[in-house]
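One chain is shown next in structure tokens, namely the form predicted on its own.
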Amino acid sequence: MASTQARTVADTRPDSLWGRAPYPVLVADLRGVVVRCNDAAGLILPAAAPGASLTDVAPAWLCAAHTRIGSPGPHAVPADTEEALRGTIAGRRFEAHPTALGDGSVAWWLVDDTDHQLAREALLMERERTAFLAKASNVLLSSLNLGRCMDVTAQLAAESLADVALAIAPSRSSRLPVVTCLRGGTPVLADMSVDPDDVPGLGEALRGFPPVPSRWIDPAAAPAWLVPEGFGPVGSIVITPLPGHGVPAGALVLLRKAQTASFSSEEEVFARLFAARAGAAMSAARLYAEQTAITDVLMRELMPPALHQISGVDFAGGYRPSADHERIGGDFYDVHPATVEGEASLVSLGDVCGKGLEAAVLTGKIRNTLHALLPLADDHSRMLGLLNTALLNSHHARFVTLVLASARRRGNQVDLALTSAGHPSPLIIRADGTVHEADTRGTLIGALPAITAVTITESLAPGESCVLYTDGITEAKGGPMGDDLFGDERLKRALAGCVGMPAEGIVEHVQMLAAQWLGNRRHDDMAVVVISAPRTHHLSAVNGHTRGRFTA
């Protein structure tokens, strides 16, 4: 930096050593006058010599700096003389430096400082272009949301890289959707039917090929659609793609107007640096909203299903996976109605060794094998040991417990085949207030090569009901001391309480009762099923017509 203060030496220095000064110097007195100057002044100041006036030859920011040295009082060097001591001479940036000599006079030195300033400019150029590509990052990765990240890349592009900048998507068959954002607009986006290879470089950019130079590109050939209305005549175009994970995520489109500079080779490159964490991003939320598609469709067919009257019978159900943030897991029901009047409905109930993803996946097989199999569905055993078979070949080291309930109406009451293959057995609650298991047991599925199992028969009389359930309710830990089992015996006396009520009422009254017994401690998958027969005489029936598995 410059000294503000001009330091007071006698000027004893023979001319000889003022022209070996490794610096230019100009010597000039109180009244302003040249006194002497060395060569390397005379280089950079040609009319300045002995006897001329400093007006004369030097710039004005020299001169002011000069007079104000020069001037008596205690206000002779004001406060801002170190930005008053630097200026420009022939182009070239310099820093005058002043030193008072003892008759008076003062000697700048002016040191040549274009090159530190330039490397200043460039270190805080290169400082702010990083903090604003860190920011982009951190806005754009903060959504996964496609338009969010389309909408964000051209309103960051327009704040910083041109006056108006769009971010196009790959078309959507023969529509390129476009996000168009003016320099302290909103973004818009519209569905535009036009063809991107009207614009030199821009289909090129949608498919992923390395950009086209912005000088390549004729401003005044951009079609009507790529300028919004009122912008004017365009100065120059920037095209670059938007590269994806493997598959490009779209272009980027920069303009400025015709009265602003054009885009440099640096600033296209700058551009492409953004591009690329703009690309990255969109890429990122096209894939997550592919995935969520996906997703969604396969818990649509994995998630149980709703239930409720089925010819004469009353179904419901109900589910709670181990982990709240999940929605499937190792657990499933599902009620195939007849397809024939006066046949049964089946009911399975299952629990897959496991929880999660992976086991749920095990039990969408499951389900989908039990309603290939529903013409064998009068032979409860026969289907288990087909399933049995299914499993051992399959590549999953899992097995599963379950339970087959097949209902059907007769008169009032609801006749019961019920078997059980290493799973709880079912409850029957009486009408006068009993509870009792279903004598049914037999090996679990997908562990040994021949299973066996029982299958018995129960009778509903109207407002009594059969429960299925899986041991995630009764091996529930909690209570008072908060390590204690839900238990059989504190299930049975609770559905002994439910003589009557309607099968949804009894499902929720276990869920409740279950999830009070929890608080919110870890816990399995849960599920339970319940199969009532109704009280009223009249009852309206659903004639089975419709396709295997019942769904909502």
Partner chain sequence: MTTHPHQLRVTTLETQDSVRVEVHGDLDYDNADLLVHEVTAQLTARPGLTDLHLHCAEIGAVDSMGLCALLMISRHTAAAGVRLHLDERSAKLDRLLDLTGTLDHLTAPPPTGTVRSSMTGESTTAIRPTEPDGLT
Second form
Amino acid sequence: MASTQARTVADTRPDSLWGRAPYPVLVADLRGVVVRCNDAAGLILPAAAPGASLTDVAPAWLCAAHTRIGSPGPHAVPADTEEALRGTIAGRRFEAHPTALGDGSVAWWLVDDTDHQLAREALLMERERTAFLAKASNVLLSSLNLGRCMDVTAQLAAESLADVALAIAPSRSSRLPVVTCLRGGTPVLADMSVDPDDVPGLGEALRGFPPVPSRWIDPAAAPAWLVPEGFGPVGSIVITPLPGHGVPAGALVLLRKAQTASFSSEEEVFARLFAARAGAAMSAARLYAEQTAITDVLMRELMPPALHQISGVDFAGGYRPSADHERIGGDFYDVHPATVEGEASLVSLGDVCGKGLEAAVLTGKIRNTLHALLPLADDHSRMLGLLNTALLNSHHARFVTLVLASARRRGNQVDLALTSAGHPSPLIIRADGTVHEADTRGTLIGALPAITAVTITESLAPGESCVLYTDGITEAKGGPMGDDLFGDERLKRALAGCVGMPAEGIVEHVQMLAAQWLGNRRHDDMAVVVISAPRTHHLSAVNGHTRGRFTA
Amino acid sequence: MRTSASPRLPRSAPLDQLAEQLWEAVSSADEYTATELVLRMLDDGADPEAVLLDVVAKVQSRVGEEWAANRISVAQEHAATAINERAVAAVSVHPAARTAATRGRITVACVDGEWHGLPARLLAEVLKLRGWRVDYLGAQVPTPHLITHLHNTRADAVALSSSIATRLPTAHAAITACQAIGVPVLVGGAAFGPQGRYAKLLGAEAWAPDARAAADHLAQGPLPRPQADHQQFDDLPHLSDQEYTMVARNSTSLVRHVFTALEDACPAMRSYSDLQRERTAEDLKHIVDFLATALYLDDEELFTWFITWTAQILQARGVPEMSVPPALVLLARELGDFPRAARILHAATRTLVTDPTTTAAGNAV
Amino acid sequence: MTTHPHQLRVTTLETQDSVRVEVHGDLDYDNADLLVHEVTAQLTARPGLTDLHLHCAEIGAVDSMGLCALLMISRHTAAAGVRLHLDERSAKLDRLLDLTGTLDHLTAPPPTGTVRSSMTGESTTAIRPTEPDGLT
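Following the display of the form predicted on its own, present the structure of the form predicted together with the partner chain.
Then the entire complex follows, led off by the chain already shown.
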């Protein structure tokens, strides 16, 4: 094949057909001397003429290729090496295709592929940027934490857009949160006492008003805090606003070193696309944080309190709302220490009808009312009567069932007064392992015009406990067969094994048994409070004030 | 000032001797002596980390052993744990444990359904001692709570604890959820298997056998940031056969069917009291739960280990009537269409009838 | 759409001055409102009513919202001068009403003392059985 072709070319005069071909052709012999070239070759290599040395008239890459082909070995150049035969001539990119001729000379067919190359490079760049933006979106959208979003923004920007990137969030205080990341480094947060208006365009970007485009600033005019220590001379600085969901999300500051090329217009577009994503993520995180802060404040009052020992009586409580993603619900408990030392503490545990946030709000109202009625704590019936009046409402019959327990240490014992208002009776665990219901009953509160309630008294010896619970425990449906209620009997049986246990141990035990009984099934709110007379191993423990009386 | 009732310690008593004393206090539900004891150790200059890990943690693992050997009841186990918790709380507020936060922030939590909070609590205290800022979320943390917390706090990592293997599917969901929001996860606890084999399977960034190793690991440097596009399913392609889903979803009906069939097969069961029947049903439920977990992990050994352990526990509790092998055979019959389940049940049955330590329980029908 | 096995179903049978409402299924958080709506609709539609019978034998679980619904119904019947009857209560429902101290209140005659006498007694004829839809 090669020899046939070679003969054809050799037989052709320069002024023949190929001589006027639109593609440059150049023939050089074994010694690297130009034998002939056509008109097109003359246009790009003006010095090329028969007799000239290839090294004088052609670029080095072509000369080197010619020498390689001239050296011993197969004359036909395998197709897979063609990739390497590529280079620049007069500012344009060429592919060089050699054809070995019979006499050892080589004809070089030069194809201008400058535009093709440019298109390929542009495509590659676009692909990289798309991949980068997709990755940026993934990482940014995965977190709702503002700090983390700022970290990611600075880090990604430093990876692809600048030598150092600063993500700055708007701040209501005088300190500006700034995350700085050097290329290849880790993001560092600093709260800076600086005025954003010292940097042209930054104040506007952080306020989101008036609207500003990305803005170049004179590196010489940049305040020192903008440039990390040891960064060296700054070549260019661009301030890009981060647009949020209708609110300003912050600003991105990109710095390039003096020796790094400054931003091209494509890079600016790219930076804007990135900024849009970063801004959306940062403002979502900010909104989330604000919502969470509001919810936390409102919810704090509705959360069950942490219980501990008060005046020589052990208290422990546990709560599990019906929806596991919520922290509050329709069950509640409180322990109010007596205002006068030696008087009884008042425990309340109750269950309002309904569940979720709406029920929780009602528990808040009830807890506040009970708190206000504390001066009457020694008369449960009166307290409940007043609570009933306060809750009665003509629009609905939302009620609460609850138990009130007054607990007071007397010697080693704990004296209890217990009143149920339509609520499951408290259970008493005796030292001998028997468990019995406290015989108190009364009407539920908040739905009927008049109520009745019977208060009874009990006494706990050391190691004995009184368990208040809501029906979420006993009505828990599940078990190994799937549809049995946990029930009173099972609860009593479990409590019989809890003699002498610390109050929080009993709470945890009951909660665990109910949870295991339920498995993954739906359930109601569940609350347990345990009142215990401490076991008295040491005289030192009697007053309850010794060190070592800690609660979690 | 010491009260005369405080336990007397020789000045530098070796830690295992102190552990023995703490065990005495804990096992007799004597919370005052227990807390006084640990406070005394700290007053005498003991390293708080050593008190937590070489004394309290040691006593806690003995609590577990004693329960398994049927020397204490579940309620006693809870009592002992509550007392240990108080001891840990006492250590945490002692002046010797006061440490400034010099490192990053770590969230410590137990997987949802995990009631054994003490190991996680110990880790939280150790990390605090090592200078981390720690958020301890407690036992039984629903994954949505954990994720909300992470969004709000920007933890550098989550340390997730689970002791029971049947919580591993839930643990996997929690691990993936943390990773999906860019937070790496270190796991620990008996659930993750020998040498933490399931930790790797479930894609956790790190595993540690105990609190000390976990703290050492975290001290070495930040855990790698998780890949943003990781999916739970990627770790366990075998789940596509739906065997796990079917067994987990129908676990109660499986328990019922096997229970009824077992009554026909073992006449002794008909004279069981309600309580005994419930216990038997609970044992069956555990077997089905472990089978489901073994299917989830595609790990035959987990189930075989559980069955062997159950047989030993039943033996320790003197329950010869409960017959594990027939239950496995009946379960295999119910799950005839599930090749992976059948394979796992077969392997366990084979081990049970050939293992000399369990044949007594296995053969007593 | 799936149907929950314990889904509430309300069937109403009317006579001239008494209404019998049969309740099947759980009376709970998810569907207690339904019964209240049905009863108030009956009270509004039939001003001459003297007695409202809630047939309780087929009621499943009753939670606090279910009890709340019963209390609401008793308020409505009292206001309309209609006597509420909770017929064929299960032992479980009785326990709940007893525990919460609501049994007497729910079944007491209307306070006005103007109870109209029933003409038809218990001869209930099915005129219009209704089954509310829209349950999921």
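Bear in mind the structure is a predicted one, so any value in this text is a computation, not a measurement. Positions refer to the first chain, counted from 1.
- Comparing the chain between these two forms, the hinge between the two rigid parts falls at 292, out of 126, 292, 142, 247.
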